[in-house]
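What follows is a single chain, given as structure tokens, in the form predicted alone.
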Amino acid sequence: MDARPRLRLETDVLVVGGGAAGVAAAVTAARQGLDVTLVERYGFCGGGAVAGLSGTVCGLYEATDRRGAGPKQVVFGFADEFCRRLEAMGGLADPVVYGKTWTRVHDPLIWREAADAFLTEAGVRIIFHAVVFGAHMQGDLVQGLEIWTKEGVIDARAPLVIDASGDADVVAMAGFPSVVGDDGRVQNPTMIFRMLGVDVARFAAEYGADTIMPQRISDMIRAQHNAGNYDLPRAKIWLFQTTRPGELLCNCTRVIGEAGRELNTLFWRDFTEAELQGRRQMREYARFFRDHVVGCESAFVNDTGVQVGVRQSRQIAGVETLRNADVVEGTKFVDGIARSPWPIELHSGDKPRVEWLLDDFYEVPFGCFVPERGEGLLAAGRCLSAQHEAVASARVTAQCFAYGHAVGLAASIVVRDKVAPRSIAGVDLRLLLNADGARLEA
């Protein structure tokens, strides 16, 4: 029982989750004049980019094999606006090489402050340190949410709920159809960390500009792991120079269960095991870097993710589904509301598989965010309706900003015109996005 009085909240839009998609959706809807409430379980926004410490804004630029080609940006709208704010605040580095494309390293502390500024300037009501634990339902209509806070339970009501939880939590609470990975098999989580005290000049001179470390480092990791000198289950690693002097962002762990089983963070036992194992692996990789990576001889760990980074969990079953073939073929849709040039990255085994889309991009249709059954709800972020390999591309930060931008505009139509989300034509939403700086026709 809970003897505390229940609180009542009426709002136009309830956004669950303050990651890139949730922030974009909340700010966009509020700018359209709606009363918007954002619910976030931490005391800051950022989702995987901040709590998971992914540390980069991926998905802005096309990939290419053309020699001498610089980064070609193809994603704009809210993603570009947020990046420009980060840059002005000193929290975003210039584009760096990432295999055949580019990415931008951000400062997660400044990311939090930038999100705070966007939300407060737009007039969004923020509820930090709050967890959604139930959905108010009338048949298949979501009418609001039950939210746990330190003050007590909030009975929140709204004509539209946006599930930007990353894990399709509201979809599951409402009993709407969902899918989990490839027949339940998901990409493994990772514990990302940062190291200070790096001689970045020597590091860069030795290994070059590509943030994917060279094959000789992978070979050394594999040899040292096989010899039993370190526990290093992943050989292909990414090391990024950050906006801070003497610091590297390290994406290298492979958090797995017994007998190589991929851990699924939807299960509390797996989530707990991932955190414990992730921190152990972090120490092993840091020890290896000090012993064997040029410039890291005096380096030390100064931060880890607040939690393991989750690449994949539960996704909605939508009225449309992004297919694996759409990604590799660069499919365009008349109702496409977001672009993505990012490759398929499947993180399994000791060497992640990367499948590039060169000099092109694909589009994601609006129907990927509309549940195939259920009303009063839209999804945003990495829990979109997509096949297993497709979500391995579509889940990254720039695209999540773009999804939130689109869903925030859709929210204004739902509330003002009193229509069901599924009645909105993606082609009309595309026009609104272009008028709002998305540049989908550029």
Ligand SMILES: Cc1cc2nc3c(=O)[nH]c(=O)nc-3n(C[C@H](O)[C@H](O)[C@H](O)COP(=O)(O)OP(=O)(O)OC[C@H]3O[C@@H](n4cnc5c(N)ncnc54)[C@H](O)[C@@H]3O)c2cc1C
Second form
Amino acid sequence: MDARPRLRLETDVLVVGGGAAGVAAAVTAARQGLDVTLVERYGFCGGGAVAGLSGTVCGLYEATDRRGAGPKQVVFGFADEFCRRLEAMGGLADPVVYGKTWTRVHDPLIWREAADAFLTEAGVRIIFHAVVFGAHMQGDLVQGLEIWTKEGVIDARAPLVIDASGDADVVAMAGFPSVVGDDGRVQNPTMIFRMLGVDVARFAAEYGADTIMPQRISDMIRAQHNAGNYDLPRAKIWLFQTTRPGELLCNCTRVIGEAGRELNTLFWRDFTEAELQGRRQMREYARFFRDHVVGCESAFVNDTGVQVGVRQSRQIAGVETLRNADVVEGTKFVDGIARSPWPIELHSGDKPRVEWLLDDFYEVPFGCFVPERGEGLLAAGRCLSAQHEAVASARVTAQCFAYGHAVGLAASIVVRDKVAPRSIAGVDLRLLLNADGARLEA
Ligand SMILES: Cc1cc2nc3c(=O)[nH]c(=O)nc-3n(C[C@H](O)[C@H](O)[C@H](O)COP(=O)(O)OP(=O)(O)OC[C@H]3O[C@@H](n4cnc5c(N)ncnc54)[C@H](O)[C@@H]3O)c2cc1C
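Now show the form predicted in complex with this ligand, given that the preceding structure was the form predicted alone.
In what comes next, the whole complex appears, and the chain from above leads the way.
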């Protein structure tokens, strides 16, 4: 029981989750004059990018094999606007090489402050430290949400709910169809951490500009692991210099359960085990870096993500589904509302598999955010409707911003014209996005 009085809230749009997608959706909808409420379980925004410390904005630039080519940006709109602001606040590094493409390292603290500024300037009502735990339903229509707060439960009502929870939580609570990974198997989580006290000049001189560490490091990790000297289950690793002096952002763990069991954070036991294993592994990799990686001799772990990083959990079953083939073939759609040049970066099995899309990008159609069944709801972000390997590309931050941008504009149509989300034509949304800086025709 809960003896506290229930609270009531009426708003135009309820956005669940303050990750890249939720922030973009909330700000965009509020800029259209809507009363928007964003609900976030932590006391800050950023989700996987900040609480998960994913650390870089991927998905802005095309990949290429052309020698001497520089970064060619193909994603604009809200993603670009957020990055520019981060940069102006000192929270975004210049593009760095990641294999055949580029990414940009961000400061997670400044990310939070940039999101605060965007949301407050747009007039979004933010409810931090609040967990959505139920959906108000009338048949298949979502009418609002049950929100847990320290003050009591909020009974919140809105004509539109945007599920930007990353995990399609509202879709599941509403009982709408959803999909989990490859027949239930999802990409492994990673505990990201940061090391300070690194001699980055020596590190860079030794290993070069690519943030994907060279084969000789992978070979050494594998040899040390096999010799039983360290427990290092992932050999292909990524280390990024950050905006702060003497620091490396370490994307290297492969969080698996006891006896190599793959973990799915939708299960509370797996989520708990992932946190425990993630912290253990972080210490093993840090010890290995100090012992064997040039420049890391005196380095120490500064922090980990607030939580283990979750790449994949539950996807909505949408009226359209992004296929694996769309990613590798660079498919364009007349109702495409976002672009992605990011490769398939599949974290499954012994080592991450990267499949490049060169000098091109694919588009994501609006239907990937419209539930196959269910009204009053749109999804945004990494929980889009997509096949398993397509998720391994379409989930990165620049794209999540772009999905939120599109869904935020869709929200304004839903509320102003009092129409069902599924009645919106993606081609119309594309026009609105272009008028709002998305440059999908450029
Ligand atoms: C280990 C790892 C490394 C990565 N590396 C990169 C990288 O280098 N570059 C890159 O661009 N991308 C990277 N990604 C991917 C990227 O960070 C995420 O996919 C992206 O941030 C997802 O954004 P989102 O808004 O869809 O969801 P999320 O960021 O997951 O946001 C969802 C938000 O909803 C909140 N929430 C969830 N459920 C509830 C609820 N019931 N009630 C209230 N709030 C709720 C969460 O707290 C969270 O803030 C990485 C991901 C991982 C896991």
